[in-house]
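Below sits a lone chain in structure tokens, taken as the form predicted on its own.
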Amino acid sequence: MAHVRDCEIITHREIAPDHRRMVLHAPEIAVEARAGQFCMLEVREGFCPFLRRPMSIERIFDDSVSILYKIVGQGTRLLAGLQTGSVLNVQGPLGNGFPIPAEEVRAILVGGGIGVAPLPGLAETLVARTGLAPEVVLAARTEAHLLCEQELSQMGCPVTLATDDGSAGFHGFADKCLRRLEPDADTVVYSCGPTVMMRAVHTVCVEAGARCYASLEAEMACGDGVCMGCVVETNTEHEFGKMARVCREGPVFDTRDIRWSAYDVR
């Protein structure tokens, strides 16, 4: 069930370059959360801009959220200004979240740049649930660029890092990570990211025989499926035939279920 409701920031700082953490004070959408459900907020008030900005659900705390962005445009900047003590109005939560195992499972996050922001959520979600830290890819152009790595292994987690220009980690992209793992039929992997790099990982989850999940994103105007701006083609029959509402269907979609062939990934 989704919220409406006036939320004052507890907390809002800068994690690296241009990516600010905003901890939002919301008793009632804490409680109806769930890891990889999204929320609608309203940067200011009055017409400009005038649509709400989507944001991943960065981790679900027992009165709050948190809320993990980069800053690339109008709508965050105005957000990055906005100090503590302040109040946004939020819509949410919203969409569908991760699904998670019943039994103890074999599960590896794999997030690229700013998707690592619905990974923590989910991983204190899977530790929860099934008793087990989730292993964990994080991927970024630069070492300044790695979100998360602190939080993730607090909790127990196992991260490798890859980078583009070999700073940190492993020199390469997060697909040659999740290889050198190697998953097979008995693990489930979750991934956030670039397009092109979903799309890496599924391929490599499909030679693996790996169940794979990945949480999509789109520009969206209502965030609750009724102006159908964030569709994407799938390979399944939905209400609209063959294309899904990365809101409503999604985000988190069944990787087999995308036609990732209609995106321009070169």
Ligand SMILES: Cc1cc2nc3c(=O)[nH]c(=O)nc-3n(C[C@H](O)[C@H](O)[C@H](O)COP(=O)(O)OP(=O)(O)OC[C@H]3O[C@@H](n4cnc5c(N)ncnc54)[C@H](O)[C@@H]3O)c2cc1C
Given for the second form:
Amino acid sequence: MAHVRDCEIITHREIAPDHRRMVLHAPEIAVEARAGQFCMLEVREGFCPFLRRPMSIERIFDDSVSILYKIVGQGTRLLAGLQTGSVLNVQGPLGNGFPIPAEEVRAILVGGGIGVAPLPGLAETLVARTGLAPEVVLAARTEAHLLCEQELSQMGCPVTLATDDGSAGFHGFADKCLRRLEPDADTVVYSCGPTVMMRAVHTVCVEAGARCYASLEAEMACGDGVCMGCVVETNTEHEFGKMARVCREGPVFDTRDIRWSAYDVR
Ligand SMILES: Cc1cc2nc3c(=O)[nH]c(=O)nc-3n(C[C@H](O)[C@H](O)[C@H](O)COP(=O)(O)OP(=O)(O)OC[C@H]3O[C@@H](n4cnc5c(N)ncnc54)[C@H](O)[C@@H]3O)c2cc1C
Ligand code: FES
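Could the form predicted in complex with the ligand be given as well, to go with the form predicted on its own?
Below is the whole assembly, all chains and molecules, this chain first.
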């Protein structure tokens, strides 16, 4: 069940240029949240901006959750201006979250840019439930945009870095890096990042016979299944035919269910 609560900002720090981490005191949300779910944040009271902004839950603590965000526009700029100790209205947890295997299984997490945001919580859950730390591919444009390497390494995850410009780690894209890790039919891959990256990761997984899940983004209004503003095309039937709401049936989808060709530029 999603709650709507005023939550105090416990910490709020810059972690890279234009990227912040905010920890929110949110006991009811924390107790119900699962890795991969998200919250809708009211960045300012009133009508401007009118809509809440969706943000993944990065990590889940006893009575708080963290979010990791990139400043891209009006809403995130307002968010960045909020001081520790101030209060933010938060709706959550929302969405389905990542499926977690019951048994010990090789898992590889692939995060591109700010898409890494839900992966620390997922890594923690996998360690707790399966006893095995997942491997992680962290990809970004340049070294300065690589996020969460330290946190994921501290959880015991072997982390492989990839940058578009070669400034750190593997020189190239995340999917090439994933291919070098040789996933197979016994591997489960989780990805979050730019659509083009998740689609390329899906292709690698199809070729390898690996299971693959992607956390999709879509512009959202209600965040809770009502407005139909966030639908994506799928290959299987959902409540409204071959369409699914990113906020309700997602944001995490089996990548074989996503109609990737619908993203082609027409
Ligand atoms: C389920 C979900 C989880 C998300 N988790 C995170 C997260 O953990 N950290 C994070 O930084 N961002 C996350 N986002 C994206 C975030 O919601 C948008 O970046 C934010 O709403 C932009 O608000 P703004 O007012 O600053 O920008 P706007 O002024 O609204 O837009 C600025 C630019 O960002 C683009 N944009 C706006 N909303 C989205 C969106 N939903 N998806 C893709 N592009 C968008 C616009 O097209 C525009 O180019 C998530 C989105 C979804 C749907
Ligand atoms: S944002 Fe309204 S249905 Fe998904």
